[in-house]
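Okay, so here's just one chain, in structure tokens, the form predicted alone.
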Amino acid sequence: MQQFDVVVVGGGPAGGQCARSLSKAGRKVLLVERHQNFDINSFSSAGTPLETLSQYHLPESIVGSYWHKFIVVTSSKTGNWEAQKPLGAVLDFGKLRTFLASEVSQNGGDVWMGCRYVSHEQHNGQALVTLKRAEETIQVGATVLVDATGPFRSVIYDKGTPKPEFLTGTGIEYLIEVEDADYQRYADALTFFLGYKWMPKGYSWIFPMEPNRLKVGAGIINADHQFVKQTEPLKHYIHLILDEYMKIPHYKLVEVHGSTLKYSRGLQDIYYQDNAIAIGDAVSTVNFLGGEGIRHAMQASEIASRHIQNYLDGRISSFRDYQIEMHKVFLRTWNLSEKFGMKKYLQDCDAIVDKVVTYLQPMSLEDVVDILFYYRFEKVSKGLPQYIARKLDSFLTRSLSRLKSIYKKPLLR
């Protein structure tokens, strides 16, 4: 049996950095992907910052696109921002897989796809963990188990446990090919589509990959809304965006994808347990207000990486403290992009969702962008000179219409 100091269980954005840092540490990683090959399931739209590239080092062969626009359409209003140079990128998410295995291997550790995670016990302070290849039971021993399973959360659970309640969410994506004067209409631009017309419950998407590609989706989040109480389902808004939005007459369409995100309200989730340990969606790592979460995965990668290590290195005998710096990290800030995300999609009507994209019009693309991906809330004041400016200018305007047509009227005698 081959022993491994940590087996790492999925190969996403989460589970790929985790076992290409530890690698990289000199540890023994096993990466085990149950897909043949990382382009199948590429479900993520993979809008990011720019910084993410340069954090992760992350090579340019990986991008889609490059971004420095955005563009937020409702029911009746559209909001437009840009800037003068890319702001983030869109990734290639069966690219940005593909190279973080590859980093994995090139460092020394295995990767076996087409492998999937059956069971594990513990043994001697040893997890000793099945998987299946083909029709090929095998079995490994590993120091650390890691569950990068993402809303499965197979590993941190055992079959048959109980999961607690999650809150979901389901997403539907199309791949399009079009042509190069359609392509260049959404190039350099991430397109969001939000209310009752366009996505109630949720938000829709237009990003662009590669050159005449497109990716447009819709998700939605399964709770009860304030006021809209039957939806129709997401490919009918899909089609909406493509048929009454874009316009398009002809299109190829080269792929359909979709998945589901469980996440847990309050980041409620179990991190650890023995020596599995739990990391990106199988702990909630997303952006609950944008539906990021490659960015944050990796991040709490690295934070994982460091508590296995120090466990390795016999500096540490349980992962509470990986749990307590992720809740340091992460729990206030995605306490507030929760609380905003719940009142947008299931709370708001669409008369606020307009006030909104006419609040956030007059801010620069640079702090939509530090307000939605960095959660600097405060910056949201900036917008509230122009918006009292502009409602004073509304009212006096009205009034003095008013004042004119009554100064008009003939005296009554």
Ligand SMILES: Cc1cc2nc3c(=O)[nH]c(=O)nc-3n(C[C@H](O)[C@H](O)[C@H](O)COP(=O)(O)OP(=O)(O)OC[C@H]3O[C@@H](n4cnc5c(N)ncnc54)[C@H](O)[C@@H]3O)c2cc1C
The other form holds:
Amino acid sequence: MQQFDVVVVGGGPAGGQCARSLSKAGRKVLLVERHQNFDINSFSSAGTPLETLSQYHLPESIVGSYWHKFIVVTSSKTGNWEAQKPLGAVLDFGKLRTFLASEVSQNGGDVWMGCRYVSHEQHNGQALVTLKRAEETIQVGATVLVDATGPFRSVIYDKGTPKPEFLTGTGIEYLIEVEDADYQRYADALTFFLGYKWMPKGYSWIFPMEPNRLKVGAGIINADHQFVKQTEPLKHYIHLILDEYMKIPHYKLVEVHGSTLKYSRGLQDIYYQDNAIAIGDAVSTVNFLGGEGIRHAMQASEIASRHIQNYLDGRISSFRDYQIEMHKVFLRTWNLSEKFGMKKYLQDCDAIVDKVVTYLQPMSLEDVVDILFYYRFEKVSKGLPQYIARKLDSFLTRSLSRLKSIYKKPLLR
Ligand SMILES: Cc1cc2nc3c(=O)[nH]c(=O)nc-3n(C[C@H](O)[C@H](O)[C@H](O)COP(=O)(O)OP(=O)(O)OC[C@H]3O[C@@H](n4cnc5c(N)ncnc54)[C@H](O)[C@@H]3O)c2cc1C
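With the form predicted alone done, generate the form predicted together with this ligand in the same format.
Below is the whole assembly, all chains and molecules, this chain first.
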């Protein structure tokens, strides 16, 4: 039986980054991924701020495109923001995961594709892990076992153990090929659609994937809305964008992919059990407000990797401090994001969604990115003076014209 310091289950951004870091640090690592390759179910739109590339030393080759514009379309408003230089990228999710796994191999780690985690049991402080590759059952030993299976949380919840209720969100995306002129209309921009018309209970989007290829998707929170009682299937909203907004007569559908995210409200997830530790979406690192999860999954991996090294070196005997650190980093901001997300997606009526766009419009794109990607919610109040000034201005204009019209009327005697 092969023995590893660490077995990482799941080759998403969390598992790939964790295995990459630990193999780089000289640990004997095995990364297992159930799919045969990373082109299968390349479900993520993979929009991210530029910082992700530098922070995690990601190469240009995994970038599909860069964006320096941000557009929000609601039922009756459109907000446009633009910066002078790129503020973010749209990654090729398949290439990102392939790159992380290839780094693991280059660092001397093992990567087993098409290999599924089945179960594990404890034996003398080691995890005895059962895997399945095609029809073959394989057992390996691990000092630390990492659950990076995202929404499945397959390792940390044993088979048959009831899972708590999660808040779930489902997204479907079309990867389409379009004429160059059509691509250029959406290049350099993240375009989002909100509100009853485009996507009640969530949002839809157009992201530029790479020259002549666009990602058009829709995501919904699977919970009740205060006002909207019925919604259409997700594909209806994608076709609405294609037909009514983009008005593209000819496009080639390259791929349809999607996934369901499972988020624990108040971050009540199980972070560790014995020598097993959970990272990424398995501990709800996806942000509920924006749905951004890649950067945060990688951040969780870096935190976990440090604790795993301490465990392997005998400096700690439990991952209790990992959970504490994760809560320190995420809990407050994630609770706030959850609150704003619940309000925006499940409580606000259409008129309020429109108002938010009007309110944010005078801000710079840098400020909007700070709010939506860096959760600097205190910046929201920055728009308040301009908003009040605009409201006051339109009130005065209306009052003045009313006065003028009264004044013009002949006085009754
Ligand atoms: C439609 C959609 C659009 C999104 N868009 C964005 C975006 O624009 N920007 C962004 O930052 N985030 C986005 N996200 C969120 C982001 O993709 C996730 O938060 C991120 O992928 C989480 O990474 P992870 O590694 O924790 O989990 P995952 O990416 O889910 O990876 C888990 C891996 O584990 C594997 N696995 C599961 N079970 C087993 C098993 N038993 N054995 C072996 N392997 C197993 C899976 O095959 C998978 O590869 C989007 C999500 C969706 C659904």
